[in-house]
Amino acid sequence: MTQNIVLCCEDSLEGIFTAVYDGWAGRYGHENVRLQVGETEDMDLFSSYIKICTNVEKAGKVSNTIRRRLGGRNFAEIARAALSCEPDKGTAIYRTIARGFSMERGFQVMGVLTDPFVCRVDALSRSVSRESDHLMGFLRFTDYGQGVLWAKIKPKNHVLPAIAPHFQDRLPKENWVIWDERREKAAVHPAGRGWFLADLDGFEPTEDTASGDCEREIEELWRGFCRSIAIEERRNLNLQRQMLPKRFRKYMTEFP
């Protein structure tokens, strides 16, 4: 009986690509390989588990090969899928890459939606894109003093790498921090420089660190403006919930 191989890797694009490299090099047979991203939970008695240590060089080789053989657009879609919170993303990415490399025209791989793994990567990528698009519009910065803008979010997916370039382009001369409360990670942007990811385990700003009454007054003025432009006769709560899910409102100034 052929034994299933479970490659346990770090929950990051580099970790997944390292597992893809080792899975390929191990010659286990693609149909026998599964990627376990993050912490290993319930272990299967009839599977062999192999711990994969993230290797930037191996991940870089996989990345370059994907770009060369599948194209930049497909690489971007795979990279977005890797930001998903779903536990099956590693296996879907591995099998999609294998499918693409087996095709004469690998750049067409994401069009093969009859393949369940390609279809899954497409769905994961679209889910991350939707949430990223929402946060690009719904994210609200607060002035926390000392020339720093602060925003707090709690997304389902790890969207910081997807949204940080947008705000770097929009606010290039500002010091800002976007904190992912769920993962305790932050995108940090020093003014005039590039952004980077940082771990903020156990840290959360409090109201005492804010710039004071002036900021709270501005927030109240903004809420008053939003109330003043609302047309009561056109209020449609169902449409509002559809366009602006409730889970985003906790972090928006308009919804105290």
The other form holds:
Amino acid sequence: MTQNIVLCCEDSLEGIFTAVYDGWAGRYGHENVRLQVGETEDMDLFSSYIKICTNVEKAGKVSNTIRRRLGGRNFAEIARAALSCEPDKGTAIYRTIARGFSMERGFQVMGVLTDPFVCRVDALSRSVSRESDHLMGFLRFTDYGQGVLWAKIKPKNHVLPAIAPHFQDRLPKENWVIWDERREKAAVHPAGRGWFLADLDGFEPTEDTASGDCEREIEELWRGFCRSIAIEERRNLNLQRQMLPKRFRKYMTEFP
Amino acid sequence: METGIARQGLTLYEKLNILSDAAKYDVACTSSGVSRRGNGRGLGNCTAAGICHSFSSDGRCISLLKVLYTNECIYHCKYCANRADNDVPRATFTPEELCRLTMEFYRRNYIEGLFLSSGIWKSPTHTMEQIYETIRRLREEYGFRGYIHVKAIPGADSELIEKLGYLADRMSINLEFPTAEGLRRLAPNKNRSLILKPMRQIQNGRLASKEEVALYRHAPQFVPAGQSTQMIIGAAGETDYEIMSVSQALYEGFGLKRVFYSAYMQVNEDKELPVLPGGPPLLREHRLYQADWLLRFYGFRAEELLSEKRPNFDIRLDPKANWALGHLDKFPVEVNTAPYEMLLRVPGVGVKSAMRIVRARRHGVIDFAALKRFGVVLKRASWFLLCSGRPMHPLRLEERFLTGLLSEEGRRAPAVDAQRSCRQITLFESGLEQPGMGGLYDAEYRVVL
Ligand code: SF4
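The structure above corresponds to the form predicted on its own; please provide the structure of the form predicted together with its partner chain.
Below: every chain and molecule of the assembly, starting with the one above.
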């Protein structure tokens, strides 16, 4: 019986790619490799566990090879799947990369939906996309004065790296912070510069009263608009719930 | 005249209330069809697929700040609350107020941009001037780069429409009714040729601008997100066949991006207007959106779906299922070999599913388990498909049986249609497969990549 090899790596793109690098170098046979991403789960007796130390250089090599052999679009899909909250994402990514590298036309790899691992990466990436698309619309900034816009979100997946570039492009001249309550991380954007990811264990913007009044006024205008734009004869709360799931509403201005 | 006095005293909150309420029957809230990056200075960008920012209690998407400039109006459209002789509260924005609202809403991520329409204030040209001044200020003085959709007012000076076309992303003119007769009867101040004239102007402007842009990359773009229109359903006694034929003609002859359908809502009483005890014809509207979809993305023609003899859809069935039931000899379809166009005609198989099937079968033989795994919903489709010559279960290609199976009566509330997943719909419209993800992990997220 061949032993299962479990590579335990950090929950980040660099971590996963480092594991891919070491997995390859170890010549375990790809079908024997599993990736365990983030905190350790239950150990099983018949596997051997290898701890992977994230190594920026190795990850960079893997990333370059993926871009070259599989193309930018597939790279983006894999990178997006890496933001998923699902524990099996590491293994799915590893095996998808293995599949792609074994193909003559690696850039077609994400089309091989008959391969369960490719299919899984595809599904994970779509689910991350769906959630980031939602949040690009549903996220709300509040201006507490002090010249900074604050937004609070609680996504299932780690969407900050997927949505921050969008807001950087859109609001280049604003200081803004998007805080992920679940992970206690924030995307921070100083006006006129690039955004970065930071650990931030609390959401504590300070508010001054003068700007507070102005903010209330604008929020009231928005709430009023959302009410008057609805057509009473078409009232359909089920549909509204379907399109805008309740879990987002807690953080939205128009749902007090 | 007392309206003028009342206007003086209105707060911004009250104005917004009146003028968004007056705009709510305009359907098009999509913000799709144009992709424009930020420029590092101004505020805003546009994504081709559009973004929904909220959903109101009727389940429709809120994407744009949708308002009238004014609900003052000199016209007498029978079906409209704002017609000149109605006693309703009137209000008028100033360009400054609209710019401020748009900017403040936009930077808080409430909206994708502005949708500005208007009643006819004094004259079409006068109205268009106010709209132009607002949009000019928003673009030039406020540096706003988000999405702008404006109504062109039929009968307004064509030069104004031309200038506005270089500032707006989308323009629209409502056709209102599929037949000229309906329009004459219910909107006595409007007429068909006056509506078609600016439509043609915008179409030609777009064609000319595309050539310009091909030659000089930085030439200004004219109405880059294209034009749309809207028809009211169920007020003028028109048939579905008339409606779909008009839509087809608009897509083909006028290069329209979208035709929207709006179930008639009774706000006025008038002997010319129908009484609808069952409420607005929402299910019919839903079927028309489905059929419109078939015209634009599934390669169907209006004549395939309906005819003079059978001018209306069977309200219980979606138009594609309806078509399939009339063409059972074309089924079952073999997943592994059928042309893409035929896959698209299978009930339950959408554009995305059909594309995934075509992509996947290049790499191997597809069976039903694989179809399920990559997200093709088989509930309806399995009755029309074979994988390698075998069905998932014994098939019964009989009209009676399948009608019962595919009928949606009472099972599903009429859905959102125009707005249903703006993103999905517009993904195809924009001609892009995926919004660019090259930006993932960019900037200072120092991932080495
Ligand atoms: S032109 Fe007709 S539809 Fe438009 S606001 Fe005036 S009365 Fe209403």
